[in-house]
Amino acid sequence: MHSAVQRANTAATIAAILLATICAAASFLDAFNSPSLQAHVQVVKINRFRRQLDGNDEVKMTLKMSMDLTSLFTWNTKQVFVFLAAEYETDTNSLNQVSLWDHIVQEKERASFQVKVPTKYPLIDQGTNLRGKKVGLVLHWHIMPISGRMIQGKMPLSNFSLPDSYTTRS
(Lines of atoms letter the chains of each structure in order from A and count residues from 1; the text may use other names and numbers.)
(Lines give C-alpha, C1' and ligand atoms only; values in the text may rest on other atoms or scores of the structure.)
Protein backbone atom coordinates (compact mmCIF):
# COMPACT_ATOMS: atom_id res chain seq x y z
CA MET A 1 0.00 0.00 0.00
CA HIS A 2 1.10 3.51 -0.76
CA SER A 3 0.81 6.23 1.82
CA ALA A 4 -1.37 9.33 1.34
CA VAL A 5 1.73 11.48 0.78
CA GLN A 6 2.94 9.20 -2.04
CA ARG A 7 -0.51 9.28 -3.67
CA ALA A 8 -0.65 13.10 -3.42
CA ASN A 9 2.85 13.32 -4.91
CA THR A 10 1.82 11.10 -7.83
CA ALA A 11 -1.34 13.14 -8.45
CA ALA A 12 0.61 16.43 -8.34
CA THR A 13 3.24 15.08 -10.74
CA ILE A 14 0.61 13.91 -13.23
CA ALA A 15 -1.17 17.28 -12.99
CA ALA A 16 2.09 19.18 -13.57
CA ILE A 17 2.98 17.04 -16.60
CA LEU A 18 -0.53 17.50 -18.02
CA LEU A 19 -0.36 21.27 -17.50
CA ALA A 20 3.09 21.46 -19.12
CA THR A 21 1.81 19.46 -22.10
CA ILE A 22 -1.18 21.79 -22.54
CA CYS A 23 1.07 24.88 -22.34
CA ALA A 24 3.47 23.41 -24.92
CA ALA A 25 0.54 22.60 -27.23
CA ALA A 26 -0.82 26.14 -26.90
CA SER A 27 2.57 27.62 -27.76
CA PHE A 28 2.97 25.21 -30.69
CA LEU A 29 -0.48 26.00 -32.11
CA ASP A 30 0.16 29.76 -32.00
CA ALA A 31 2.92 29.27 -34.58
CA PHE A 32 0.24 28.37 -37.15
CA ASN A 33 -1.76 31.58 -36.69
CA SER A 34 -1.10 33.96 -39.59
CA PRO A 35 -2.77 37.27 -38.76
CA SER A 36 -4.13 39.50 -41.50
CA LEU A 37 -4.11 43.01 -40.07
CA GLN A 38 -5.90 45.91 -41.63
CA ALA A 39 -4.61 49.32 -40.68
CA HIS A 40 -4.46 52.81 -42.14
CA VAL A 41 -2.81 55.86 -40.61
CA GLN A 42 -2.87 59.35 -42.05
CA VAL A 43 -1.24 62.55 -40.78
CA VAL A 44 -4.10 65.03 -40.62
CA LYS A 45 -2.19 68.05 -39.36
CA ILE A 46 1.25 69.15 -38.16
CA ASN A 47 0.27 70.91 -34.92
CA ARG A 48 3.75 72.13 -34.01
CA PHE A 49 7.15 71.90 -35.66
CA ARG A 50 9.80 73.76 -33.74
CA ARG A 51 13.37 73.78 -32.57
CA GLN A 52 13.62 73.19 -28.82
CA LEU A 53 15.83 75.32 -26.56
CA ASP A 54 18.41 72.51 -26.46
CA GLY A 55 18.61 72.53 -30.27
CA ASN A 56 16.55 69.42 -31.04
CA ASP A 57 13.70 69.36 -33.54
CA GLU A 58 10.24 68.58 -32.13
CA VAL A 59 7.09 67.69 -34.06
CA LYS A 60 3.58 67.24 -32.68
CA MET A 61 0.86 66.15 -35.08
CA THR A 62 -2.69 64.84 -35.32
CA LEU A 63 -3.26 61.35 -36.72
CA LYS A 64 -6.32 59.65 -38.18
CA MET A 65 -6.05 55.91 -37.50
CA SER A 66 -8.19 52.98 -38.52
CA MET A 67 -7.20 49.49 -37.31
CA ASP A 68 -8.63 46.00 -37.21
CA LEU A 69 -6.44 43.88 -34.93
CA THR A 70 -8.94 41.07 -34.33
CA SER A 71 -6.88 38.55 -36.31
CA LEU A 72 -4.09 38.88 -33.73
CA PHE A 73 -6.32 37.29 -31.08
CA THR A 74 -6.50 33.53 -30.54
CA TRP A 75 -7.74 31.54 -27.59
CA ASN A 76 -4.19 31.84 -26.14
CA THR A 77 -3.92 35.66 -26.35
CA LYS A 78 -3.87 37.60 -23.11
CA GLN A 79 -3.36 41.05 -24.62
CA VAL A 80 -1.81 42.86 -27.58
CA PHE A 81 0.52 45.84 -27.24
CA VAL A 82 0.47 47.96 -30.39
CA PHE A 83 2.48 51.09 -31.17
CA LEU A 84 3.00 53.43 -34.08
CA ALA A 85 6.59 54.43 -34.84
CA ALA A 86 8.02 57.09 -37.10
CA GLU A 87 11.08 55.91 -39.03
CA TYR A 88 13.49 58.14 -40.94
CA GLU A 89 17.13 58.39 -42.01
CA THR A 90 19.72 61.03 -41.12
CA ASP A 91 23.36 61.53 -42.08
CA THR A 92 24.53 60.06 -38.75
CA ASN A 93 22.01 57.18 -38.43
CA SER A 94 20.63 54.93 -41.15
CA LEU A 95 17.50 54.21 -39.08
CA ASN A 96 15.85 56.42 -36.48
CA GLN A 97 12.71 55.13 -34.74
CA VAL A 98 10.48 57.24 -32.52
CA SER A 99 7.29 55.98 -30.91
CA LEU A 100 4.37 58.35 -31.54
CA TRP A 101 1.41 56.44 -30.07
CA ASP A 102 0.75 53.20 -28.20
CA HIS A 103 -2.20 51.20 -26.93
CA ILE A 104 -2.89 47.95 -25.07
CA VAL A 105 -5.81 45.89 -26.38
CA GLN A 106 -7.02 43.32 -23.86
CA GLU A 107 -10.20 42.09 -25.55
CA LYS A 108 -10.90 40.96 -29.08
CA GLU A 109 -14.13 42.96 -29.06
CA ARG A 110 -12.12 46.19 -28.68
CA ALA A 111 -9.50 45.34 -31.29
CA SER A 112 -11.18 47.22 -34.13
CA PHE A 113 -11.32 51.01 -33.89
CA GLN A 114 -11.11 54.34 -35.68
CA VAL A 115 -9.72 57.39 -33.90
CA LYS A 116 -8.44 60.86 -34.64
CA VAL A 117 -5.87 61.71 -31.98
CA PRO A 118 -2.86 63.92 -31.37
CA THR A 119 0.37 62.00 -31.05
CA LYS A 120 0.84 60.66 -27.54
CA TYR A 121 4.59 61.28 -27.72
CA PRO A 122 6.28 64.03 -29.77
CA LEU A 123 8.66 63.21 -32.59
CA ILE A 124 11.98 64.56 -31.29
CA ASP A 125 15.22 64.31 -33.24
CA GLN A 126 18.66 64.75 -31.69
CA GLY A 127 19.65 67.71 -33.79
CA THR A 128 18.07 69.75 -36.58
CA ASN A 129 17.59 66.97 -39.10
CA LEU A 130 13.80 66.89 -39.53
CA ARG A 131 13.14 69.86 -41.83
CA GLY A 132 11.99 68.53 -45.20
CA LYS A 133 12.58 64.94 -44.07
CA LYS A 134 10.56 62.01 -45.45
CA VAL A 135 9.13 59.99 -42.54
CA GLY A 136 7.59 56.52 -42.68
CA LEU A 137 4.91 55.32 -40.26
CA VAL A 138 5.20 51.69 -39.14
CA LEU A 139 2.75 49.77 -36.96
CA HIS A 140 4.40 47.36 -34.48
CA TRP A 141 2.63 44.80 -32.31
CA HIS A 142 3.54 42.38 -29.54
CA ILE A 143 1.12 39.53 -28.81
CA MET A 144 1.36 38.51 -25.16
CA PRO A 145 0.03 34.96 -24.77
CA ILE A 146 -1.40 33.26 -21.73
CA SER A 147 1.24 30.58 -22.22
CA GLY A 148 4.22 30.44 -24.55
CA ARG A 149 6.51 32.89 -26.24
CA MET A 150 5.65 36.47 -27.10
CA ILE A 151 5.05 37.05 -30.82
CA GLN A 152 5.88 40.33 -32.50
CA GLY A 153 5.41 41.82 -35.93
CA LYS A 154 5.32 45.06 -37.87
CA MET A 155 3.60 46.55 -40.88
CA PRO A 156 4.71 49.62 -42.87
CA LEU A 157 1.76 51.96 -43.36
CA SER A 158 2.39 55.29 -45.03
CA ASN A 159 4.96 58.02 -45.65
CA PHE A 160 4.78 61.78 -45.29
CA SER A 161 7.18 64.71 -45.57
CA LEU A 162 7.77 67.31 -42.92
CA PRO A 163 7.75 71.01 -43.84
CA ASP A 164 10.98 72.72 -44.90
CA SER A 165 10.60 75.36 -42.18
CA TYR A 166 9.49 75.45 -38.57
CA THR A 167 5.90 76.32 -37.72
CA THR A 168 4.27 77.67 -34.60
CA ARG A 169 1.45 76.26 -32.51
CA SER A 170 -1.91 76.63 -34.22
Second form
Amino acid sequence: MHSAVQRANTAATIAAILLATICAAASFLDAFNSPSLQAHVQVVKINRFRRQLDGNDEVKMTLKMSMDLTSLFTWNTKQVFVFLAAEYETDTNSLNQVSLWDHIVQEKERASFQVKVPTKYPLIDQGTNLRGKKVGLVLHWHIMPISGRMIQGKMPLSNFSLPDSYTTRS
Amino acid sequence: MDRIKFLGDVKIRPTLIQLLNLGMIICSALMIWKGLMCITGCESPVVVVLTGSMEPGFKRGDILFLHMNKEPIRAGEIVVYNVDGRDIPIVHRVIKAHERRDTGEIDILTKGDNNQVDDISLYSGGQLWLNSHHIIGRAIGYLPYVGYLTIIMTEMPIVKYLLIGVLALLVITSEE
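Now the other one: the form predicted together with the partner chain, given that the block above is the form predicted alone.
Below, the chain from earlier opens the complete complex, with every other chain and molecule after it.
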Protein backbone atom coordinates (compact mmCIF):
# COMPACT_ATOMS: atom_id res chain seq x y z
CA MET A 1 0.00 0.00 0.00
CA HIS A 2 1.06 3.60 0.08
CA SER A 3 3.91 4.37 2.42
CA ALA A 4 4.26 7.53 4.46
CA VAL A 5 6.95 8.81 2.11
CA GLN A 6 4.76 8.31 -0.94
CA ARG A 7 1.87 10.10 0.74
CA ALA A 8 4.08 13.01 1.76
CA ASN A 9 5.45 13.20 -1.77
CA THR A 10 1.98 13.27 -3.34
CA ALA A 11 0.69 15.82 -0.85
CA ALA A 12 3.67 18.10 -1.44
CA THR A 13 3.33 17.85 -5.22
CA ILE A 14 -0.39 18.67 -5.15
CA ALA A 15 0.24 21.58 -2.76
CA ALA A 16 2.91 22.98 -5.06
CA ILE A 17 0.70 22.68 -8.14
CA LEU A 18 -2.23 24.34 -6.36
CA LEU A 19 -0.06 27.20 -5.14
CA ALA A 20 1.36 27.75 -8.60
CA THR A 21 -2.13 27.76 -10.11
CA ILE A 22 -3.43 30.27 -7.57
CA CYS A 23 -0.43 32.54 -8.18
CA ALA A 24 -0.97 32.40 -11.92
CA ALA A 25 -4.71 33.04 -11.53
CA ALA A 26 -4.07 36.01 -9.24
CA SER A 27 -1.70 37.51 -11.76
CA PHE A 28 -4.07 36.81 -14.63
CA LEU A 29 -7.00 38.46 -12.89
CA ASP A 30 -4.91 41.51 -12.07
CA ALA A 31 -4.71 42.29 -15.76
CA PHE A 32 -8.43 42.99 -15.84
CA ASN A 33 -8.19 45.74 -13.29
CA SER A 34 -8.58 49.01 -15.18
CA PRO A 35 -7.60 51.80 -12.85
CA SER A 36 -8.90 55.32 -13.09
CA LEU A 37 -6.84 57.45 -10.87
CA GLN A 38 -6.80 61.14 -10.25
CA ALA A 39 -3.79 63.23 -9.43
CA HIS A 40 -2.73 66.81 -9.39
CA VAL A 41 0.63 68.41 -8.81
CA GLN A 42 1.74 71.98 -8.47
CA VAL A 43 5.14 73.51 -7.98
CA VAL A 44 4.72 75.77 -4.98
CA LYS A 45 8.16 77.29 -4.90
CA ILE A 46 11.64 76.89 -6.32
CA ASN A 47 13.78 76.64 -3.21
CA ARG A 48 17.14 76.66 -4.90
CA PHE A 49 18.30 76.82 -8.50
CA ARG A 50 22.03 76.93 -8.95
CA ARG A 51 24.99 75.55 -10.79
CA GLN A 52 26.90 73.00 -8.77
CA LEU A 53 30.66 73.05 -8.32
CA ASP A 54 31.05 70.20 -10.83
CA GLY A 55 29.21 72.24 -13.44
CA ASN A 56 25.73 70.72 -13.45
CA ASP A 57 22.50 72.59 -12.83
CA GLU A 58 20.63 71.69 -9.66
CA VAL A 59 17.06 72.51 -8.66
CA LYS A 60 15.29 71.93 -5.37
CA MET A 61 11.63 72.83 -5.10
CA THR A 62 8.55 72.42 -2.97
CA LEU A 63 5.67 70.47 -4.47
CA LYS A 64 2.02 70.29 -3.58
CA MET A 65 0.49 67.00 -4.70
CA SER A 66 -2.86 65.31 -4.31
CA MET A 67 -3.67 61.88 -5.66
CA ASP A 68 -6.17 59.07 -5.40
CA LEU A 69 -4.59 55.70 -6.06
CA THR A 70 -7.30 53.48 -4.59
CA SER A 71 -8.34 52.05 -7.97
CA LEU A 72 -4.88 50.52 -8.41
CA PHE A 73 -5.35 48.15 -5.48
CA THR A 74 -6.65 44.63 -5.95
CA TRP A 75 -6.76 41.79 -3.43
CA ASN A 76 -3.38 40.70 -4.83
CA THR A 77 -1.67 44.04 -4.20
CA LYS A 78 1.05 44.20 -1.57
CA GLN A 79 2.06 47.79 -2.13
CA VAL A 80 2.04 50.56 -4.70
CA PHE A 81 5.27 52.44 -5.26
CA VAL A 82 4.48 55.88 -6.65
CA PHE A 83 6.97 58.49 -7.78
CA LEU A 84 6.91 61.83 -9.54
CA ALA A 85 9.43 62.27 -12.33
CA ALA A 86 10.55 65.46 -13.99
CA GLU A 87 10.91 64.74 -17.69
CA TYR A 88 12.51 67.05 -20.23
CA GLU A 89 14.82 67.04 -23.22
CA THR A 90 17.99 68.90 -23.99
CA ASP A 91 20.30 69.31 -26.97
CA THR A 92 22.52 66.43 -25.89
CA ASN A 93 19.87 64.19 -24.34
CA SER A 94 16.70 63.07 -26.07
CA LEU A 95 15.13 62.17 -22.73
CA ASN A 96 15.91 62.99 -19.13
CA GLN A 97 13.86 61.39 -16.38
CA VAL A 98 14.64 62.42 -12.83
CA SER A 99 12.67 61.21 -9.86
CA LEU A 100 11.81 64.06 -7.51
CA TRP A 101 9.73 62.30 -4.91
CA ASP A 102 8.57 58.79 -4.15
CA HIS A 103 6.27 57.10 -1.69
CA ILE A 104 5.14 53.60 -0.82
CA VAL A 105 1.44 53.01 -0.21
CA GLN A 106 0.78 49.74 1.56
CA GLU A 107 -2.93 49.92 2.25
CA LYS A 108 -5.86 50.85 0.07
CA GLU A 109 -7.25 53.04 2.86
CA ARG A 110 -4.17 55.25 2.72
CA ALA A 111 -4.09 55.53 -1.07
CA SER A 112 -5.79 58.89 -1.33
CA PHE A 113 -3.85 61.79 0.12
CA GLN A 114 -2.39 65.25 -0.30
CA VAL A 115 1.09 66.39 0.59
CA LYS A 116 3.12 69.54 0.42
CA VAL A 117 6.77 68.54 0.55
CA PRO A 118 10.19 69.59 -0.58
CA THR A 119 11.57 67.35 -3.32
CA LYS A 120 13.17 64.20 -1.94
CA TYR A 121 15.81 64.12 -4.67
CA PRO A 122 17.19 67.23 -6.39
CA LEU A 123 16.74 67.70 -10.11
CA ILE A 124 20.28 67.59 -11.44
CA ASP A 125 20.97 68.01 -15.12
CA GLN A 126 23.83 66.58 -17.14
CA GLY A 127 25.02 70.05 -18.03
CA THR A 128 23.62 73.53 -17.65
CA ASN A 129 20.47 73.36 -19.70
CA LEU A 130 17.83 74.04 -17.10
CA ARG A 131 17.46 77.81 -17.26
CA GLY A 132 14.11 78.61 -18.78
CA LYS A 133 13.54 74.90 -19.48
CA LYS A 134 10.04 73.53 -19.82
CA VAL A 135 9.76 70.44 -17.64
CA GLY A 136 6.91 67.93 -17.61
CA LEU A 137 5.84 66.30 -14.36
CA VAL A 138 4.78 62.69 -14.81
CA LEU A 139 3.34 60.51 -12.09
CA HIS A 140 4.56 56.91 -12.29
CA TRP A 141 3.31 53.95 -10.30
CA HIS A 142 4.48 50.39 -9.82
CA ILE A 143 2.00 47.90 -8.44
CA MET A 144 3.85 45.20 -6.52
CA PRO A 145 1.71 42.11 -5.96
CA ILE A 146 1.56 39.57 -3.20
CA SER A 147 2.65 37.19 -5.93
CA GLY A 148 2.87 37.35 -9.69
CA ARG A 149 3.37 39.97 -12.33
CA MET A 150 4.25 43.57 -11.45
CA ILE A 151 2.38 46.30 -13.30
CA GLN A 152 3.70 49.74 -14.20
CA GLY A 153 1.84 52.78 -15.34
CA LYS A 154 2.21 56.51 -15.70
CA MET A 155 0.18 59.64 -16.14
CA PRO A 156 1.53 63.01 -17.31
CA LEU A 157 0.43 65.83 -15.04
CA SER A 158 1.23 69.47 -15.41
CA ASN A 159 4.19 71.20 -17.03
CA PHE A 160 6.15 74.04 -15.58
CA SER A 161 8.98 76.27 -16.68
CA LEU A 162 12.10 76.87 -14.68
CA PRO A 163 13.23 80.45 -14.13
CA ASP A 164 15.51 82.03 -16.70
CA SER A 165 18.25 82.62 -14.18
CA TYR A 166 19.66 80.95 -11.12
CA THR A 167 18.23 81.93 -7.76
CA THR A 168 21.48 81.40 -5.89
CA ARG A 169 24.95 81.98 -7.20
CA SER A 170 27.17 78.94 -6.52
CA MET B 1 12.13 -6.37 2.34
CA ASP B 2 14.58 -6.17 -0.50
CA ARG B 3 14.66 -2.38 -0.71
CA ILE B 4 18.29 -2.30 0.26
CA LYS B 5 20.41 -4.10 -2.31
CA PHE B 6 23.54 -5.82 -1.15
CA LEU B 7 26.61 -5.20 -3.26
CA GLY B 8 26.91 -8.76 -4.53
CA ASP B 9 23.28 -8.68 -5.55
CA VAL B 10 23.49 -5.70 -7.87
CA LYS B 11 22.00 -6.41 -11.26
CA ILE B 12 23.57 -4.56 -14.15
CA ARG B 13 20.53 -3.78 -16.29
CA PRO B 14 18.18 -2.26 -13.68
CA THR B 15 21.07 -0.19 -12.34
CA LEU B 16 21.85 1.15 -15.79
CA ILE B 17 18.18 1.97 -16.34
CA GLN B 18 18.14 3.83 -13.03
CA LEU B 19 21.21 5.84 -14.00
CA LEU B 20 19.60 6.63 -17.35
CA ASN B 21 16.45 7.87 -15.59
CA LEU B 22 18.57 10.07 -13.37
CA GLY B 23 20.36 11.43 -16.43
CA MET B 24 17.02 12.16 -18.12
CA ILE B 25 15.78 14.10 -15.09
CA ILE B 26 18.95 16.17 -14.93
CA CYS B 27 18.87 16.85 -18.66
CA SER B 28 15.21 17.92 -18.58
CA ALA B 29 15.94 20.34 -15.76
CA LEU B 30 18.87 21.80 -17.70
CA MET B 31 16.75 22.09 -20.84
CA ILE B 32 14.06 23.99 -18.98
CA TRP B 33 16.65 26.31 -17.46
CA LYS B 34 18.39 27.02 -20.77
CA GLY B 35 15.03 27.43 -22.48
CA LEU B 36 14.03 30.02 -19.90
CA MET B 37 17.30 31.82 -20.53
CA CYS B 38 16.48 32.05 -24.23
CA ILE B 39 12.87 33.17 -23.74
CA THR B 40 13.60 35.85 -21.19
CA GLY B 41 16.86 37.01 -22.73
CA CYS B 42 18.69 36.97 -19.41
CA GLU B 43 21.61 34.95 -18.18
CA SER B 44 19.80 34.20 -14.96
CA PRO B 45 16.06 34.47 -15.48
CA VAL B 46 15.34 33.85 -11.80
CA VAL B 47 17.16 35.55 -8.92
CA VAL B 48 16.80 35.38 -5.15
CA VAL B 49 16.61 38.62 -3.18
CA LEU B 50 19.52 38.64 -0.74
CA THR B 51 19.21 41.93 1.11
CA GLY B 52 16.50 44.03 2.67
CA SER B 53 17.26 47.09 0.59
CA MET B 54 14.00 46.85 -1.33
CA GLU B 55 11.67 46.27 1.59
CA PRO B 56 8.77 46.28 2.12
CA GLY B 57 8.33 45.28 -1.51
CA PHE B 58 10.92 42.49 -1.64
CA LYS B 59 12.18 40.65 1.38
CA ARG B 60 15.16 38.34 1.77
CA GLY B 61 14.29 34.98 0.30
CA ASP B 62 11.83 36.19 -2.31
CA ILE B 63 12.23 35.17 -5.92
CA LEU B 64 12.23 37.59 -8.85
CA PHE B 65 11.52 36.68 -12.46
CA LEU B 66 13.60 38.69 -14.89
CA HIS B 67 13.19 39.67 -18.49
CA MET B 68 15.43 41.58 -20.83
CA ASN B 69 14.83 43.15 -24.21
CA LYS B 70 16.10 46.01 -26.31
CA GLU B 71 13.57 48.51 -24.94
CA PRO B 72 15.37 51.43 -23.32
CA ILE B 73 15.59 51.47 -19.54
CA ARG B 74 13.22 54.00 -18.00
CA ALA B 75 12.84 55.49 -14.53
CA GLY B 76 10.83 53.39 -12.10
CA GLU B 77 11.89 50.02 -13.46
CA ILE B 78 13.38 47.54 -11.06
CA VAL B 79 16.62 46.33 -12.59
CA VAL B 80 19.23 43.77 -11.72
CA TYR B 81 22.76 44.89 -12.41
CA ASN B 82 26.35 43.79 -11.96
CA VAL B 83 29.02 46.23 -10.96
CA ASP B 84 32.44 45.63 -12.58
CA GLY B 85 34.48 43.59 -10.18
CA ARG B 86 31.59 42.28 -8.08
CA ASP B 87 29.92 38.98 -8.82
CA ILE B 88 26.74 39.36 -6.78
CA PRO B 89 24.05 41.20 -8.74
CA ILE B 90 22.06 43.99 -7.10
CA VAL B 91 18.32 44.50 -7.45
CA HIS B 92 17.31 48.16 -7.16
CA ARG B 93 15.04 50.72 -8.80
CA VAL B 94 16.04 53.26 -11.45
CA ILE B 95 15.49 56.79 -10.15
CA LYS B 96 17.28 58.76 -12.85
CA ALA B 97 17.69 58.08 -16.56
CA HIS B 98 19.38 60.28 -19.15
CA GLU B 99 19.28 59.13 -22.78
CA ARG B 100 21.84 60.57 -25.18
CA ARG B 101 20.64 61.75 -28.54
CA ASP B 102 23.72 60.80 -30.49
CA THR B 103 24.56 57.33 -29.19
CA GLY B 104 21.23 56.25 -27.69
CA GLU B 105 23.21 55.21 -24.61
CA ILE B 106 21.42 55.75 -21.31
CA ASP B 107 22.99 56.91 -18.04
CA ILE B 108 21.19 55.34 -15.09
CA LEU B 109 21.19 55.97 -11.37
CA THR B 110 19.61 53.39 -9.07
CA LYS B 111 18.51 53.30 -5.46
CA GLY B 112 17.03 50.70 -3.17
CA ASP B 113 13.53 51.59 -1.97
CA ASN B 114 14.57 51.01 1.63
CA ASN B 115 17.90 52.85 1.38
CA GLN B 116 18.43 56.45 2.38
CA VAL B 117 20.94 57.23 -0.35
CA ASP B 118 21.31 56.25 -3.96
CA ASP B 119 23.69 53.58 -5.20
CA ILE B 120 26.50 55.83 -6.37
CA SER B 121 28.81 54.52 -3.65
CA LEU B 122 28.21 50.97 -4.92
CA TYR B 123 29.35 51.64 -8.45
CA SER B 124 33.00 50.77 -8.97
CA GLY B 125 35.68 53.43 -8.73
CA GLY B 126 34.63 56.90 -9.76
CA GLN B 127 31.75 55.63 -11.85
CA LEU B 128 28.76 57.98 -11.68
CA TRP B 129 26.22 56.14 -13.83
CA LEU B 130 25.20 52.68 -14.90
CA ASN B 131 24.76 51.94 -18.57
CA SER B 132 22.69 49.39 -20.46
CA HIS B 133 25.52 46.87 -20.55
CA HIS B 134 25.60 46.68 -16.76
CA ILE B 135 21.92 45.71 -16.59
CA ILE B 136 21.28 41.98 -16.74
CA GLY B 137 17.52 42.08 -16.47
CA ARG B 138 14.35 43.85 -15.42
CA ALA B 139 12.15 42.36 -12.70
CA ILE B 140 8.69 41.58 -14.07
CA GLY B 141 7.30 39.05 -11.61
CA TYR B 142 7.68 37.93 -8.07
CA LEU B 143 7.09 35.01 -5.73
CA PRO B 144 7.46 35.33 -1.97
CA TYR B 145 9.52 33.08 0.32
CA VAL B 146 10.40 30.42 -2.27
CA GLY B 147 14.04 31.45 -2.49
CA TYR B 148 14.75 31.18 1.21
CA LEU B 149 15.97 27.63 0.74
CA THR B 150 18.73 28.92 -1.56
CA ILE B 151 19.82 31.44 1.04
CA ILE B 152 19.95 28.79 3.74
CA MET B 153 21.96 26.50 1.47
CA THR B 154 24.43 29.26 0.68
CA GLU B 155 24.90 30.49 4.21
CA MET B 156 24.94 27.09 5.86
CA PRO B 157 26.55 24.67 3.40
CA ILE B 158 25.90 21.77 5.76
CA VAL B 159 22.23 21.95 4.76
CA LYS B 160 23.19 21.66 1.09
CA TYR B 161 25.30 18.54 1.68
CA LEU B 162 22.61 17.02 3.85
CA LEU B 163 19.97 17.63 1.19
CA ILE B 164 22.09 16.15 -1.60
CA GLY B 165 22.93 13.20 0.63
CA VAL B 166 19.28 12.47 1.38
CA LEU B 167 18.28 12.83 -2.28
CA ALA B 168 21.09 10.50 -3.39
CA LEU B 169 20.01 7.95 -0.79
CA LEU B 170 16.40 8.09 -1.97
CA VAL B 171 17.42 7.63 -5.61
CA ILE B 172 19.65 4.66 -4.85
CA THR B 173 17.12 2.88 -2.68
CA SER B 174 14.04 3.51 -4.82
CA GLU B 175 12.71 0.72 -6.91
CA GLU B 176 11.60 2.53 -10.03
